[in-house]
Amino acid sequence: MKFRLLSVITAAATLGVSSGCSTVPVQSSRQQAQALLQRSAGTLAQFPDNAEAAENELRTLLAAPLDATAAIRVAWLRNADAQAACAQLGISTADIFAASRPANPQLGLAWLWPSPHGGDRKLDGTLGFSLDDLIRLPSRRQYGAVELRAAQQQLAAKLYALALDTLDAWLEAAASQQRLSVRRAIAESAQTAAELAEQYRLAGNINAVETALQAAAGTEAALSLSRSERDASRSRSRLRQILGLTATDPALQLPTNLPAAEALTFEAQQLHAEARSQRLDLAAARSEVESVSLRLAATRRFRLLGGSAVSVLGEQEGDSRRTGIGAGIELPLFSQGQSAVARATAELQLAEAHVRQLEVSIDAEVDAQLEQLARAYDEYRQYRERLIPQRESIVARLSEQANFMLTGPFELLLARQQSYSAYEGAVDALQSWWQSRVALARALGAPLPMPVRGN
Amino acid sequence: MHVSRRNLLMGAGVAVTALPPGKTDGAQAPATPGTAATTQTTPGRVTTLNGRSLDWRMVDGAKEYHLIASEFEHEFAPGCKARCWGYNGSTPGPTIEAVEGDRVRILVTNNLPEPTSVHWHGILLPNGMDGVSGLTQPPIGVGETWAYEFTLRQNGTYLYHPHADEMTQMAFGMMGLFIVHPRIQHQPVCQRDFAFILHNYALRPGSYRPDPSVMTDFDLWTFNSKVFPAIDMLNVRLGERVRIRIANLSMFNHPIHLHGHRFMVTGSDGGRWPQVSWRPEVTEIVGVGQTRDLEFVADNPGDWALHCHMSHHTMNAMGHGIPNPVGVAQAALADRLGALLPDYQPMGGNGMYEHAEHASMGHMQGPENTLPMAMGRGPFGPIGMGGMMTLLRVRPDYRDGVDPGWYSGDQQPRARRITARSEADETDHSSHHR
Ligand SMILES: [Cu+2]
């Protein structure tokens, strides 16, 4: 025992010495997370080093029409979440390397002046180690590590979330943009007929009613753009927020068409299995199962040590010295430790719980996305293999019609907005089929769905 | 030329009238006004303008005819055709001619979907004979062959329609002339002898068969199911007596209006009227379900318009109740119509001329299997009209079978411009189109 207590002493004074000097591997930390970021994302998920260059890319980024792939490098080097989230890590990071290290030794002085009544001066000292700090420090390491690899998942998890946010933003500032081109196409049809109206009138040729008729549609089709123009500059500035601009940032350009939609077919079991294997933040709760159970295990098997400590004891009394060795151990009279096993094993099921809500949860999403994916690319087609062409050659057969006078341009006008309307429509199924390709890949942790090209 | 061997070989007594009528098919009207009816009619035949004649042959002492009644594809003009109904293979079917005492047995044969019968207009005959479905008769039966006999006791121009069904029937084009001559020759003897019917169909604009639950409003207005300019023209030989028989079976009366020619009104399907009741006309109301006998001699050389003077009847399918585009600036809008409607031609502004300019020059859209609805183009230019509209052409030296070409009139005297010529006017009128 005297052995053992003597090595124990050693061991810390060794490691006090050794690791007095080194520094809180934030760095790392966050390299190892834009390790577990890179799986999904590829060489997106390659950092600038520093501030400097990362302006300038965002200089460059933001000169040129901004697609998908360029809002979500924006959003990383700017979004303030992301900033927060990289903090974030290095707080935990900081913890986990202070609950890795042995608590500082305690050195206790004591000086007693003699008193007028006699007495010589005395002088105590005490250096104490807290034993079981000592005898806890591997299998806290051990669940620390584990806890470190879990903040990680979580930080990869949270910039993938952001990535996916950032692409939802884009999807619906680039289609409200298309929306509103078709809406400025239709309104011109309208205003056009009502100016058109206005020339029969003065001609003579209709009366006021069929006059306002047309001058009523015109205003109509007015007041539909500018909601579209609302709802066009709302995504826009929703967009700008989640990558993080500000006022003087430039004005944001985007991309006049959305990509085309492509037919994809999937295995829903294959998926849930890949989705399983893939998420960071199951990984991430997985990982905090495995962090809990560790530590439930260490506080069972030391749930009698308590808090138990030695100290080295030195006294200078007169010209006598001595020195000599204390220890103390807290007798595990009232407490066996029961309420810390009782708490680390509901943390370990809470853990748990949160593992299985997670898997509920992604297979229920997989299943909803794949429908919605199937459902707005059939639409998708529709739109253009079907209702956009059938519109087109209405308003071809009705121009020939208009050119035997047999049909008036107001109707054909009229035709020509539906005509239109139905380009509306694809654009609206375009976005839910982007939007669902982006909903499935966050249920699956997929590598990102880039729409890139445009159509 | 279709002379039948069985023809000859049964025709004692009968080879003047069997002789087959001149072929007018125009098959193949071109855009310039149509093919002509070429050959001068056998005294005692008609012309059928686009028609023929139906040949007969001598069975147990009556002219035996055969009439088949079905349904067929029929072209109004190049660029429109319809699914139609109609008696051997044409609308209107084939001209019964016969001569005024003759025991006739026309056989009847229902080809169509739905039973049929055949009323014969304005001849006299027994009631069992007068072929009104469920009245005087049962219904011809699909794929049935029924007979008719009767002996003609009259002569003068009259008609064949169905009597069953005939809203749908004849909107179809069932219906067929039924001509009786006389034993003696009228005089003065005409030389030439044209017939037609007058029609109208509810040929929607790119549609391909006609709407029988039209009353009014009519696309397409038919000499023999035929609109300008593939109707044949009369074409005759100056100072030769003509005689024009129209019979009406559309939907309006129809004021048929001849030019350069004054004509006495000679008969009606009441028969020959006598002399002193004739009267000089230039324009003769045919009235629904009549038909008229008009004749004249043909003193006047040049081109003829011969026409229904109900302008909406010489012009081919328009829309009705379209805003009226005359007299819109639509320059104005000019720029942004065509951005947003690349194949439409907005016109009509100064009136319906430049349409009828496009639309014979081939330069203009419209809808499939629909004609323009004013078209054809003569030596100065679009005529521009279409339906109930054809020419007669009267010419010293026409030649039988010889296209007369447009009338040059070198030494007749000519409508002249007196002003400079108006810059507006880029279009070249001066070429004579052929
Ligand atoms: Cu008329």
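Rigid core: the largest C-alpha set superposing within 1.5 Å between the two forms. Residue numbers count along the first chain shown, from 1. Treat the numbers as computed from the prediction; the structure is a model and nothing was measured. First, how it differs from the form predicted on its own.
When the rigid core is held fixed, the Cα atom of residue 364 travels less than 2 angstroms between the two forms. Shown in the overlay between the two forms, fitted on the rigid core, is a CA shift at residue 316 of 2 Å or greater. After superposing the rigid core, the Cα of residue 327 is displaced by less than 2 Å between the two forms.
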Contents of the next structure:
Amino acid sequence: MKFRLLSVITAAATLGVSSGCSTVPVQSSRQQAQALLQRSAGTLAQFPDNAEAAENELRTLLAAPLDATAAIRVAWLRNADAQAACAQLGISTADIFAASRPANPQLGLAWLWPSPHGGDRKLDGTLGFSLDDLIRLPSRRQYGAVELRAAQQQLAAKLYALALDTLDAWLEAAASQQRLSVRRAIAESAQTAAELAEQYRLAGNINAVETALQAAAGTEAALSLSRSERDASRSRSRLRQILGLTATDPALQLPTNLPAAEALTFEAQQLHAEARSQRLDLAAARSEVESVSLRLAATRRFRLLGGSAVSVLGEQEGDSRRTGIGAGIELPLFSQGQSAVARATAELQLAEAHVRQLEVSIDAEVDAQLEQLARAYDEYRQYRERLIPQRESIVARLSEQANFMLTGPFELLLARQQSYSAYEGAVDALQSWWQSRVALARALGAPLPMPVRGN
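Moving on from the form predicted together with the partner chain, please list the structure of the form predicted on its own.
What comes next is one chain alone, with no partners or other molecules.
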């Protein structure tokens, strides 16, 4: 019996070597998620091989003015949510890997010593396998592969969403900085007007009411500048938070101007179709439906199987040796798997409802952002082609009149302030256009709209 039991154990161990010695493919799973992300982010989605290379790249990116591309790279390297999402994929990969492996056999040994009244020492041994586990294994591997694909798509979707959040925050920070420059110019002009009015009052050229009006305008401009400084500081803090930067990291250097806008033409129906084929979160939801469908089919197929096991038995007592095979199966008397089937059916309905909800949401989001993008561009064009040239023309004419003493300096200073305000409005419209474009990219799951040209 001793040698027979040993041979059974050796055979079982040999059977498990091919599956038990393989490692959990976490790195391979992340590389597949990265390949999915590259469809939307291109070469941006290529990550360093190790932490040292990532830190070196980070230092290089932060040493120069931070453009949109660099901001996204920094976020992917440093953002805690991105790191958590990658770790979550590792957990999912490990869970799916474990589910695709057969359960380990159970070895049991018992030594029975003879009683004082006589008898021989007895040795019992069992080697048991879960039969239903082995039967369900092919099905588990089938829907496990789909679940792994869904987990990879979910990671790629989260990283893509982080890229768009970063781009949106970068646009806000850059626009706030540009607005701040305009507000400084307005405040300086208003302060100059207030100081000049005071000089005129002292000379007796204007009355106290006119002086007070100029002083109040200067105060209002100073308050607007203070609000702009507060907004710029808040937007930079939000950007640093999304990037995952701490107080010990270098200060951010941002560009002085937002990139220019351009006229874009889209076909709504084509965009709807592209969105349904490109959205990573929708692809993950569809993979989830496929996985649950396979799980439901397996549940129905094996609903009567229940718990079952097969075992190899051995016994030795004195010179007597016996071996044999034992089996056990759960009798489906009180439950025939109805609850498991009902649960799997409900999970499938829930997954299908999630897909339908996403499709409806995508269509509505695409339509809304198309309209917002068109309106923002029209507003920006009105500023650039009409209002700003009109304001600049007024300033030029008033400057000529001031040279010939045909108008006063206060009218000219006010016109310059209004011209600066037109520039500020153009910055607002340009920011709205870019953020609408980012929102449209989010709705489509399309390649990132990277700002590259200065305005």
